[in-house]
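This document opens with one chain alone, in C-alpha cells, the form predicted on its own.
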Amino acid sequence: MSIDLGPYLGAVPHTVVERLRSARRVLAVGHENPDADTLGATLGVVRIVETLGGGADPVCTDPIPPLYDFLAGVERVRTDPDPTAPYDLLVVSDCGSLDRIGDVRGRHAELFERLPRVVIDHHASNAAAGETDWIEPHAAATCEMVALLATRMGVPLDVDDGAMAAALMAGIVMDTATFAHPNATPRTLAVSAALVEAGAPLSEISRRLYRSKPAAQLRLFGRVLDRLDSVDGGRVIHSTLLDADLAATGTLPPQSEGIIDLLAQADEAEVAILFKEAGETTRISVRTKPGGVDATVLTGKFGGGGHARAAGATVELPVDKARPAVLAEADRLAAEVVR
C-alpha cells in the first residue's frame, strides 16, 4: 500500500519549486557544525536537483563527523564549492540564520550574496522572508520539509535505492529522538513511513544515531555527567563540557551530542543546559519542558535561537562567566513557571 503525501504538498511554496525547477547547478549549503537534519536535506536537495537533470554540489563548511559516514553520498561534502562551477542558484538547509552557515560564507562571499536564493529551514527563530524562503517552524525537521519537496516535484523518494530515502529519515530520527520529542505530528509520521517504504532502514539509522556509540564516547559523556549540578531546587540543572574532557577521552566535539537530551530527563527539571567551552566563547545547548520556559527566549538574550522545546547559542564569554549569566536568565525563566 502505497502512502499518500498528497494532503502535505500544498504546504511546499510554488516558488521553491519553480527556482528549483530552472536552477541548472545549485550550491547546496548546510550548517556548520554538520548533524543528520542539515546533511540528508542538503543531499536531499542534490538528489532532486540531479534526478530533474541538473548539477549540484553540496557544501559544509566543517568536516562532517564520522557518526554520519554510514549516508550514502556524504563523501560527496566539500568545505568549499567548485571554483569552476557555473553555479545559478544557492539553496541553504536548515540554518536558523545565514550566520549558521559558518565561514565558508566569508570566504566566498561575493558568490553567496550574487546567487539567487532558496532557503529551507525549521527553525522558529528563523526571520528570513524572502520570496523563496521556506521556513517552517511545525515542521520536525527539516528533511520532513525536504520530503514533501521531492514528492511535490514528482521525484521518488526511493531514487537511488532508497538512498534518499535513508539520508531524510536520519534527520528526522536525529530531530524527533527517534519520534520521542513531541515535535513529530501526523504528518511527520506520514512522511517517514512514505521514507521506510521507499527503502530507509528506520531502525538501523536509529540505532546508528542513538543506540551506538565507541567507549571513548561513553567516557566523555561520563565525566560531563558527573559534573552535574543543579539551581533554583533542581528546576534547572545543568553540566560543563571542556575541552580538556574532550583531550583526556580522545574524542572530538561531534561526539558530545546527545548529552544534553540525557541531561534533560530529569524529572524535575524545567530547563537543562549544557556549557560547551569553546575557546574565549561558550556553547549553550538548552532544552525545556513542555508547557514551560521557551527556550528561544531563553537562548535569544544571548543572541542564539532555535525550537521553543530546543535551543542554543554562543555566549561571547568564556565558560566560567557565561555559566553564571546564563542560569540566572535561566532561574529566572524557571521561576515563572507554574505548574
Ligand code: 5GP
Second form
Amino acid sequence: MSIDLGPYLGAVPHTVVERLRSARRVLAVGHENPDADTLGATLGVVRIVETLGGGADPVCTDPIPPLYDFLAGVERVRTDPDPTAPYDLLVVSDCGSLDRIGDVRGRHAELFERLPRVVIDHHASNAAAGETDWIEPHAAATCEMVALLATRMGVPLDVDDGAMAAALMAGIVMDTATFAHPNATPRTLAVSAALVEAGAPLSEISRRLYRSKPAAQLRLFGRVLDRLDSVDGGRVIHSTLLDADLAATGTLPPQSEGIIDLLAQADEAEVAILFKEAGETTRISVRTKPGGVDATVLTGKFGGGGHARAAGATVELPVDKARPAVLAEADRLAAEVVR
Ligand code: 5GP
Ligand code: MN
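Any chance you could show the form predicted in complex with the ligand after that form predicted on its own?
First the chain shown before, then all remaining chains and molecules of the complex.
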C-alpha cells in the first residue's frame, strides 16, 4: 500500500483503541433511518473487531433500504441484539445523540445502559464528552474516522477482499456527495485514496448512491418538486412530501433521500426545507448555504440536530401545523444573513 495515513493517526484516541482491543463481543449500532455512513461505519467496526479475533454484531433499529443492498455484509445487520450474545462493549457510530439509535435502545434498555460505550461521530451538535467518546466535527464522515481507526489498530484496509474499504468508501461518498461538499478535506481525500487502493470501487459506489434510481422514485421527485414553494422572496424554499405521494408512485419513505439536495440547488435560497408527513409528526430535512444560516440552530429549535449545512428533526406536529412553525423560524434566521 503506497498511501501513508500515518500523519493522521494521532487523531484516534488511545482510550478508544484500548477499549476496542480488549473487547470480546461488540454490539455495533448505527442510527435509525440508516444511511451509507452509519452502515459503513458500523460494518467497519464489526470487521475491525473480527479481524482482531473478537466477535461483533451490526445493529440498526430500522430495516435497511434496498438502496444499500450493494454493501457487502449489510445482510448481517439485525434490528435487535442477539439475545444469547455475551456483549462486553457497545460501539455507537454516526449518531449525533444517543436518541438517534432509535427504538432498539428502549427495547433493550438494560443492555444499552449496562455496556461500556464507545461513541464515534462527526456531528457538531454531539454533546458527548466521555473518555471514550470520539467526536470530530471536522471529519467529513464517520467512515473517515473508522478508516483511521482500522489503520491505527493494524487492520489492513483491504481485509475481506476490499469489502471493508468499499463500505467505508460508501459512507464518505454519501456524506460528501462524492467530494462535492465543503466537508471534504485533504484528510478525507487521503483516506479515500487509501480506500480505493484497498479495492473500494469509488465510481460504482457513487453511481449506486447518487446516479441510479427506480423510475417510480423519479416520479416521486417530480411530484415534490412540482410543489416547490417559497417565503421571504425565495430566501427560504420548501416543499412537502405527503404519504399520498408515496402511495401514488408506489415508493417507500427512504426513497425521498436526495429530494432535499435538489431543493438546495435553488440559487436564491439561504434555507431549503423538505417537510415529510410522518403520521401525527413531521420529519424535516434542512440544507443551508455556506456562510449563512446554521442548520443545526433551526433544527435545534425542534429537538433535532446535524451539521451546519445539513440537519434534520422530527417536529411533534402534523405537517399542516409544523410547516408554518418551522417557516417562521427559518424566515427569521434567513433575514439575519448579510451577504
Ligand atoms: P437528512 O436531512 O439527510 O435526513 O439529515 C441531515 C443530517 O442531519 C444528517 O447528518 C443527520 O445525521 C442529521 N439529522 C437528521 N435528522 C436528525 C434528527 O432528528 N436529530 C438529529 N440530532 N440529527 C438529525
Ligand atoms: Mn455521517
